[in-house]
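Shown here is one chain on its own, the form predicted on its own, set out as structure tokens.
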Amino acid sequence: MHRRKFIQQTGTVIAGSLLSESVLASALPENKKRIAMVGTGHRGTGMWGVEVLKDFGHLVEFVGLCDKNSGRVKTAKEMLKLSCPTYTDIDVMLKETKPEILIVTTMDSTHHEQIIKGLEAGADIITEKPMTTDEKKCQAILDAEKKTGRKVHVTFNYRYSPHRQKIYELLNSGAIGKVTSVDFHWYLDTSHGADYFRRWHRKREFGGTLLVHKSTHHFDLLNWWLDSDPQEVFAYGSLEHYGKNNPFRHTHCRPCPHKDKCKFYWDINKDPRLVKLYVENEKYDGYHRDGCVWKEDIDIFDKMAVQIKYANNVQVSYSLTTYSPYEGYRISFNGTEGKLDAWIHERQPWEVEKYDELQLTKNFGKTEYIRIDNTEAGHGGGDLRLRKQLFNPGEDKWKQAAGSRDGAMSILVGIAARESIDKGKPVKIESLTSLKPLAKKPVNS
């Protein structure tokens, strides 16, 4: 249903839940735990930097910075104020400072690298999704964590934002019956969508694909939506609007000779957080962080589209687009005793309403709009809800929580994904790791 005429009903007006209060009840530990970061980009510094720093600064004592980039880990020092020091090898950086956590926000390829090295020096991980990018370092990941008793979290925020916790009531409330088949669409626009073609996302070899990178998000939603394992995949993709199909393209924006004439043209020096991080320590590793979307070495696919099955017999039809001139999804569960529908726009350029709506639609019965708030910052509040579970944590009441299991199953999805376009043919979830799909998803695994 459009979203204009969502708006025109009226309808019952449900307020998103909130995490219980309990997350912020715990008292304070005699000891602050010792927590050490190895990648220090944009990400890093704000997500587990600034706002950890400011929520939990209490609670947890940064002793280490570490990244590859001499100049970016200094910067990310003085962006933090912090007085820990700074290292670019983080065997020594674990060596000496025995970080109790370690907080991974590297290149999405070296994931597993860090990961693994931090459960092996004793550290619990904190790791940014994807977990990793293929099946070999994501066996790696689950021997280790197996090997040492240490911990992996993922950190999948979108679980947090209070619609898509609404959906989880909903879904296993039985609101719609036994889900049947779902149909899952997301939309990325012509300046987020855009920026990962200018970003080293730009690589399969560094991020796996979208279908990896991004869309991870997605199917761990859907495997916690589903509460079920993913059983099979079946895809296709290609890359048909950026990288080679342009007539013109250059090394990266400023220095461009088609820049007024480029629909794609950014300006990172409007941006002096960027530039602080990446234009001034450009001189120690070469990289451009306003790459050229046009570049011919792009070897990712923009558009795609994904088949599942479930172990619980639940199919999914899904895909992503990165050209479109809005952002957001659009998603449909179909269930034996009615229909759940949403239609979320993110980063929209025009003002609209604050809150974001569900249709929940009763077969042979009536519809109702429930309307939950979309007002808090970062990602929907989900940013700061994650947090507050990692750091300082309460009753996981919706499952949200998220170990290596999660991680690993929502990566598979893409990894399979990816696979069967190169090779045309479906692909078994079980044939990937050690890991067996289950008809009924373990908690918080």
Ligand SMILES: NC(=O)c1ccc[n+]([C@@H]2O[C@H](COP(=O)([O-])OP(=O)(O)OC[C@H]3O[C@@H](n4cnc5c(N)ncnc54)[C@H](O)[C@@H]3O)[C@@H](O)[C@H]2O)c1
The other form holds:
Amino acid sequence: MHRRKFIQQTGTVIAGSLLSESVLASALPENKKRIAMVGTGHRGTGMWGVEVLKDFGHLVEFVGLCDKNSGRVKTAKEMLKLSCPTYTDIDVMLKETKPEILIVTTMDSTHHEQIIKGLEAGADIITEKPMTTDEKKCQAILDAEKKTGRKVHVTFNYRYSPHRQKIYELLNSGAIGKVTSVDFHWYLDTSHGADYFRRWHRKREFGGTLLVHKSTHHFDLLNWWLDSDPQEVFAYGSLEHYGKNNPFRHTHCRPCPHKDKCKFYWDINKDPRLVKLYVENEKYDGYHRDGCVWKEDIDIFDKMAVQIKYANNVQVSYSLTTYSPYEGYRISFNGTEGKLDAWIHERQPWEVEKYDELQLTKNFGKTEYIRIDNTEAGHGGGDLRLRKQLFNPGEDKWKQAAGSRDGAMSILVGIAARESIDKGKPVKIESLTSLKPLAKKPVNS
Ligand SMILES: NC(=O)c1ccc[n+]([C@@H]2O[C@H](COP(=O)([O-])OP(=O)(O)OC[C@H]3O[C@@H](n4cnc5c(N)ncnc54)[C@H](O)[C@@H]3O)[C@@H](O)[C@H]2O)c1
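The form predicted on its own done, now the form predicted in complex with the named molecule:
Time for the whole complex; same chain goes first.
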């Protein structure tokens, strides 16, 4: 019996989720998975387009591409050298192409619409982070997944880097005893950090603020490393560098009269791929990929500090800064028997090392330095391992696969932090959706 028909007939959640796992696992060359994509921008065409076709083209077949920008979806088809039809209406695409997997790589605030439509059309979903941007949309996704019995996979590529995998291994082997608190600080630089203020991400209504759009990665890492659910959040945040905090501004960089004096001037014309995707398709939607970082409509925070209490009693101090001279993070796990320190510089003005380092210090004992090779492309090979886990999975030794509950728990920290900043009070995670925080979090749920 055909899988889709079987699920419609049984209508049971259990049958649906078990089958959905095995469907991804049993992809065979002679039985390629039918995949469709909605949102054919930078991420869709790259990580989930060219790269999927390169390594898993023998297991999957694109049956449709959809984007609200009618020019960009055609550009994507050309870039991916596909022959499948293109659409600007997801309903028509789902009806005509009947995908088994829908890849969702649109703007964050619209993910829920496409995820729910995909689930209702009988597809499993692979969605980019953040799963969505507010608690109501999050609940709607959880409800739709339950109702349809399909599966939502959330693509937390950060879990797959060798450095972060090693942290997971050490913490879970008890290397520093019981973890009691964490100090976690993430720095975005004046290039990548500034880029969020050029694009749609600069508006809370589209990306949910960087506490959701960006920090979802960081909060997911914490949830995964600590193996627990967040319980309560308190936060501060403000916008005091970008946006209105500058004496001059324009619409976007190309026609800007201030380009000679603006340190944040950026020439999109130097990147042929971005010109093809965005500049050549501006005429369809008026979207400027090189928007001014000083625009007065910017309404997200550019510095954020968050306190999180976990259901297993771990306390976290987290911060995000968006205009640093180098990009990366520093993290310190404090345990009953020692301390684990880690740092990564993703971009820096000094020479790059070919390894990442961890510092493990035992209470009353010695310090050990652990070096992890970082030369593999795509986040130390993490991006490829994530795609493999989705399209041709094996054993999930470090429990890196993530579902909608993981997707929800990570954004709920950011949503709670945003609410806490707005209202000036702590926010309980359980007040946001039907999910109840657990001291030990479920795996791939
Ligand atoms: N995991 C990571 O490290 C990572 C990195 C980059 C982006 N992302 C995520 O990938 C997603 C896409 O990001 P991007 O950088 O490619 O953005 P983008 O702006 O380049 O692409 C988004 C595309 O979605 C289209 N779109 C927007 N709303 C739509 C709708 N309602 N229906 C159909 N199409 C719609 C836009 O026209 C655009 O082509 C985002 O959710 C982002 O958070 C994740």
